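Presented as structure tokens, the chain that follows is alone, the form predicted alone.
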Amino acid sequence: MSDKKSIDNFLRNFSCIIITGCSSGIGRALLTRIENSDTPALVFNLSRNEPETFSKHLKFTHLTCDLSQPTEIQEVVSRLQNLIPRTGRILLVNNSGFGAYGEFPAPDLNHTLKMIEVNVSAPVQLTGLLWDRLKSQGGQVANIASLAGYQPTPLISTYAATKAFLLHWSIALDAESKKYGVRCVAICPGPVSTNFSRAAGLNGSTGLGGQSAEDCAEEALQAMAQNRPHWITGWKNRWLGFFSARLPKAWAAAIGLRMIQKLKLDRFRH
């Protein structure tokens, strides 16, 4: 079966998909795919602003949501409780996540908090809040983890340090949920075209390369199909991550501060 027609077939197993985020970059080109599977799902987005254009065959639902703010989890939640189909697969995609350049705590302490209420505190309130539909309808949480999240990294530290969060997490709630016939995916890109870097406060090319987020996006669910428990989109990335979880902390850090560095800091706004 070629790759196309195994996600396909991976998408229309679900009677739910839900996305956080998928108003732009690697979110919205999951979305672009989820509508080229003709899936019959329903599609939630959770997130501030709404996708601009979406195929209309598509059966999708936004909700308006800030996740930086637990009280607003909570309230969306209670509202897909009523919306989610009761028999039928669920697909969660925790896709939300920014970033931030410079020595901690820069920009300031409050973006950096902010970060970490939505790039940890968000998915494991939302994944708890929908658990036990999960366990009791089957299905799979995917987390949009990063590269980062396999060695300390300065001058992103905080950042980091959220996607490696997320990265452990998911790979011990999949051992922890195959009985339930739930699995967990934590997709690691390296990286990608869009709009992460102007919200990290990056000005241009970073001189890093990377995958589109269109093709990010069809390995991501490649993986998906597959039940792997984490995946590094990129076969360079691979390359990057199997050495650099290798190494000794302290020499991982030292060697990204190097390698950051080398960017030129007058890319970068703060």
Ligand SMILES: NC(=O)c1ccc[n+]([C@@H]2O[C@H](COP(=O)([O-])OP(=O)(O)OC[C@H]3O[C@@H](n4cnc5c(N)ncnc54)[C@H](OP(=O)(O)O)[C@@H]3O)[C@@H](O)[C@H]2O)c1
Given for the second form:
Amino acid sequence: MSDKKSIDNFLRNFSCIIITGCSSGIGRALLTRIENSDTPALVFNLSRNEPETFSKHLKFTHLTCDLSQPTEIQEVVSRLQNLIPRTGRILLVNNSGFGAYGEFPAPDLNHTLKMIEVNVSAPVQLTGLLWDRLKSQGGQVANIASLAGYQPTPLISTYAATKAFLLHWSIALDAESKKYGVRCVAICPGPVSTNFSRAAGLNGSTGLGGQSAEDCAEEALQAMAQNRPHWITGWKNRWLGFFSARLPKAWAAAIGLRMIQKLKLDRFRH
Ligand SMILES: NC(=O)c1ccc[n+]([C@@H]2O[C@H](COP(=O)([O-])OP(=O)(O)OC[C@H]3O[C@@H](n4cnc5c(N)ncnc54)[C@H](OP(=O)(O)O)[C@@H]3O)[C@@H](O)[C@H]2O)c1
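Okay, that is the form predicted alone; can I get the form predicted together with this ligand now?
Expanding to the full complex; the earlier chain stays at the top.
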């Protein structure tokens, strides 16, 4: 079966798709690909900003939610509980997240703590509040982690640690939840051209390039369709992840520091 067909079939398998962070980047590209699949699912986006408009045939609802605020997550899930169809499989994609570049706690401690809320606490809270529905209706939880989650990474130390959490949590949850018909998939992109660098405190022209959001989303959906417990997008990134995950952790951190220093990213700070 072609990749396009297997993704289309996978997406048509759900009665409800909930994604966080479709207003930009990888989330926006996932939403576009979902729209092109002709899925009958009700599709919900959770983010602070509403995604730009697109064609009307997708059954789409935007729910404004700041995922750094546990009370907002509680409220939005209460609304979702009434909106989600009572039957059919559910796909939850925990995609929202951001990073910060620089020596700890750059840019400041509040920003760092907010990052932990959005990248770690929010996926756990959202998944936890929807867990009974996922178990009774079946489905999948896809967590957008990162290549940075495979090793301790200086100068993005907290960000990389949030993604290590998401990666390990997701793989362990998959082992537990298979028996309920719920699969968990950790998607680990390397650099992707989105607003991510800007949000991490670097201006847009770092020259790091990377995958396009569309290619990353396509590969992510293939991995989800194949129920891979974890998947690094981009073959060069896969090699890097394979080797760095096998190094002693202190070596990986020392080599990572050297490699990031070589990029001289301080030139691009804003
Ligand atoms: N781009 C990369 O190089 C790269 C590499 C590896 C992993 N990732 C991961 O991929 C995911 C998507 O990032 P991206 O590259 O697409 O970056 P992006 O273009 O900056 O998009 C980030 C998304 O997260 C949402 N978000 C941020 N803070 C939020 C909050 N407080 N509440 C709700 N939503 C929030 C944003 O929505 P609002 O601003 O509208 O709230 C936006 O839709 C992230 O988890 C990121 O860590 C990215």
